[in-house]
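In structure tokens, one chain follows: the form predicted alone.
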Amino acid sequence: MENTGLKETNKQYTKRGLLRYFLKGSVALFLFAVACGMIMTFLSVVIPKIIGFTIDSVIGDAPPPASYSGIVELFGGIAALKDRIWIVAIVIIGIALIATVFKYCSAYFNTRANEILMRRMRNTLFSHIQRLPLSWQTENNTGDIIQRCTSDADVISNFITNQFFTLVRVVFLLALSLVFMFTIDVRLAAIASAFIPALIGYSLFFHVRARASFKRCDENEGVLWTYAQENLTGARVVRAFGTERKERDKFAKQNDYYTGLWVRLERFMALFWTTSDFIAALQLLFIVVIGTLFCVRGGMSAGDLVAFVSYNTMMLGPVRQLGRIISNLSKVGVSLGRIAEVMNAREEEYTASGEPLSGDIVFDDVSFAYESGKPVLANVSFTVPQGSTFGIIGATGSGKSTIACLIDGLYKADSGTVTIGGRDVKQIPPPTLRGNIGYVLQEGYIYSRTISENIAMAKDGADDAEVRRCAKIACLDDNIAGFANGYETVVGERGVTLSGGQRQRVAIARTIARETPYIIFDDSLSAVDSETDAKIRANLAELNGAATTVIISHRISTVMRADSIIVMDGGKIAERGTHAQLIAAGGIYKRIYDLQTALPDEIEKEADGDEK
């Protein structure tokens, strides 16, 4: 089987399987929290029974039930309890205090389990996303990815920690309440029970209806996050073009639509809660009226009615919570599905970095398209001999940067092969491939840290001397000397406080620190003036004499000293050769050269003409 660079062990998760995976390490704590909650619930259910006994047998004259005789004798008999009724109050307070202790233990272990769950979810999602191919990253909006890893993760955590825990407690409380209610009066308990299926069935009806609405709300929240993220990261462009109002209107329009979705959903849920409140109130009315009739006719004691109403009230709240939990199941299902889409995306194989690579870079009849039917490269073939400098020039959209991405394994060729030292890059694990290739992008990402940290982050253990050496090679040292804090100057997000040329040189210095046998410069000197460009190339030539270097540029002066140059046009190689050969050929390269070198002369002639 061909090694595609992707894990063959990539596991496809169902919603249930994903939940089990996230719960590893926290299940025992959740179970302990549930056990404490069940004990607390049992103690709470016992209290109404004691109150009913007190009303009938301690305050009243009814003989105590046989099941109470042993406990009554412990306190000196019924006569003693009548004389010292405060004993009953102390017993009730004692039970309530014990229930409070178990409630604390339940909340503590539940919260601790939740933090473990959230830590596992966050670490798993972040680690998984780091291993996904660049193609997946570009196909999915950043705001939507963030929303799935934050809001959707919170929905799952909240359901397990609060709602699922409540569900277990509700079922246990419902069972206990019904048992005690049936022991008090079978007829009244049957009437009370008849309303339960109606409430649950009504909740299920709303649950099914609300599922699609919750999904639309989540999806549009992701769109809203994307607008915000793009605006914040592109703040300089927004300010430069004065499009603040346009961006604000675009965000407001999406925000209004998103708000409208939630308003309609909440209106729908408000109808559910209002009608379920009415059903619950109707049930309680029936119980009180019929129970009172039973008491008047002597079929039920006052204490039993008080206890029964207490149990019924205990039961009604949880049953209505059960409806809410069932309704929220739709939202949890949506969130689990959205996270499962991320987790089921196939990872690249991130094994330990292997041996150093060496040998020629060879493109053999390579074709590639980002979208089907729209080729970016078509039947491209060339060889970059080991230790040589290879130049690539061409118009925007001609496929230059795509070649760099294919060499670095960020994308896979649709047809043909890209090899390094005879090994197909598809068969080289990404850590090995990218550990041997220094890749300087045109827009090198600069982190909101110090300049020193931005350079040193490419190499573990890089000291200050190493950082300064790399900065000097990138012709950045003089600029840094002019900063108030020198190398400890903190740059803004994405290096906003640096000029375009300075950002590019920080990225170059960072790549130099890696000391890789292959270096790709993807138009990474475009914001640097010609004189600095020449100095950097001279420094690099002296430093990386043995390194295989690929230089991509729009500027002839940047690639003219390369050992070999190709000219890209429409995804194909239009010309190839040395600088002298391409000039002599009189083709595209020559026309670009004439335009770029003639420009200063034309400006000078225009200036002379103006003076005359």
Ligand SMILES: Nc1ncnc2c1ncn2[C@@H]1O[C@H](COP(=O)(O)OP(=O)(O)O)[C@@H](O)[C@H]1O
Given for the second form:
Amino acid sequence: MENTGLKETNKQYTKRGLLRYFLKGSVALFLFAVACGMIMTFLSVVIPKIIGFTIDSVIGDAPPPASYSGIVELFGGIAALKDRIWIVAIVIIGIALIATVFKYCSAYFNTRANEILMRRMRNTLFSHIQRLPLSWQTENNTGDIIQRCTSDADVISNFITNQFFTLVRVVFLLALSLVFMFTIDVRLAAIASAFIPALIGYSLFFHVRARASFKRCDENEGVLWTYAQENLTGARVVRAFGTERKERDKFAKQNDYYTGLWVRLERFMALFWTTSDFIAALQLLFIVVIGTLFCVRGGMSAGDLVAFVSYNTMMLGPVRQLGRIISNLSKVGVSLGRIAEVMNAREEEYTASGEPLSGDIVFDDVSFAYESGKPVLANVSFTVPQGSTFGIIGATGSGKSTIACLIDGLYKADSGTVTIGGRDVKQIPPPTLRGNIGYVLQEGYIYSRTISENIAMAKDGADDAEVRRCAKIACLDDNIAGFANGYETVVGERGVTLSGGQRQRVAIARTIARETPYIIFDDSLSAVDSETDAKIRANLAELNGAATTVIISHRISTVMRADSIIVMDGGKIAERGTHAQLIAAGGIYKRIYDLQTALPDEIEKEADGDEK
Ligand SMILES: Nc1ncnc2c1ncn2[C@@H]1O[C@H](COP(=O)(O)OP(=O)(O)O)[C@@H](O)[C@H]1O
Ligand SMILES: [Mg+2]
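In place of the form predicted alone, the structure of the form predicted in complex with the ligand is requested.
Full complex below, order starting with the chain above.
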């Protein structure tokens, strides 16, 4: 992967700064493309001049202009040219051929540069997003983020390769045409160019008004993709609750709205194009009528008029393209702004270090809310002594996962402190923190790769033996033996589907492979049956007696052997103690215990998940 300048992390980009940053590495190629484009333009501008000369001096009898004498002599003088008029044709074809070669070079360099630019944009955005804090990801939805990385990046590359490129060529062509037109006839050129400000002003007026509409269209495209994306990732939920029709209607409604916005915008733009066509036609009419008058009265030759009209036509196209480019300028501005928003989101400070952490985990009067006004944790204090096992139990939504997130530094406490070995986790660089904490999520994400890769991915250079060892500890080896390709079985979208319990155990094996001094199991045994759960915990206790372990569960049997247990209730610690103390206390814990042990084993197994 190329260097995407990650050292310049937390730099704030303006739109222009961002563009300049993205263009590093491709700008020379673009300039080359532009240079070839300009040469091509110049060559094509010369052709009408030759045609005009041919009409007047080769076919007609006007003496060739003095500035042509050198070239005319090269071909043996005007008399020779009159005899062999095909020479002129060959010269024109020759120039057209050379222009084509430059056109090809220009397109080639342009495409190469574009690929480099796109690759750089994608890499930069991807690695930046990887480093953004989790809170940013939760605030921004995935569909919108993906749109910024795809559509908006496309708009930008399209602007550079297409519009900016055209802009340079158009301005150059306009300047050249005007120079030639003024040398042919000042009066006619003045009339022709009087229309230019009007045409440009007119298109500006329209396009400035269209800018807001473009922005609204883009935003609604983002909403649409978010719907689609949420439905694809949440397909199971949609099916399970039978809400397909509702989802379809919701999508259709948004889609209609989005389409409606485009139709309105297109109608508005159509009005612009037709009226500006009319103005352009009017201009041409003026030129032809007045030019013809000049010819009839003398003072302008037929060849000059033909050349002049050619230049005028050549110039009008670009002048009207200028309007489209300006419209896209607003679009590219919107896209650049949206990408700049992503790029300017603060990355987590990245100072990679392999420093090990040690000591107790201490929560001191910690309060936290995801959204202000809705406290999730209130005045939570507890200590997890180094090397001990700490159990957290509580109902769904009581704040258990939030505690895990705060330990892992995914979110920061609003008040109070979370410390590890006396160091505030806010002050510990995230890579150091996460290098020391193995965090097994309830819904461990399984990638569409092989089982072996899924386990090995968390640790660089984990070999097969290690993968097997970890799978064994997570009681996964028997399951894997049952797959046709064993450890090389591809899982996820492209391969076999794992049961909830199997997924959780892959996630556990992955974390074990990292051999971190701290491990958090966030409800990560919930879909595993009690027996396997006990076996995994026994394996773990044997393996890392030294690791400080936090086990979060809604199942008493999972936490009961912990050295110390807290019971969470609505963001507060309701009870604390060892299993024996909590049972003796006869509070919530005792009630949960009675409820869970009263369940016959069979029922519990079923309630626990989809383990076979
Ligand atoms: N990313 C989030 N944004 C807003 N609210 C959240 C977020 N995550 C969890 N919550 C809310 O915080 C509360 C505690 O959630 P959580 O810590 O996940 O509970 P538990 O793990 O005990 O089920 C719940 O009310 C939940 O809705
Ligand atoms: Mg949870």
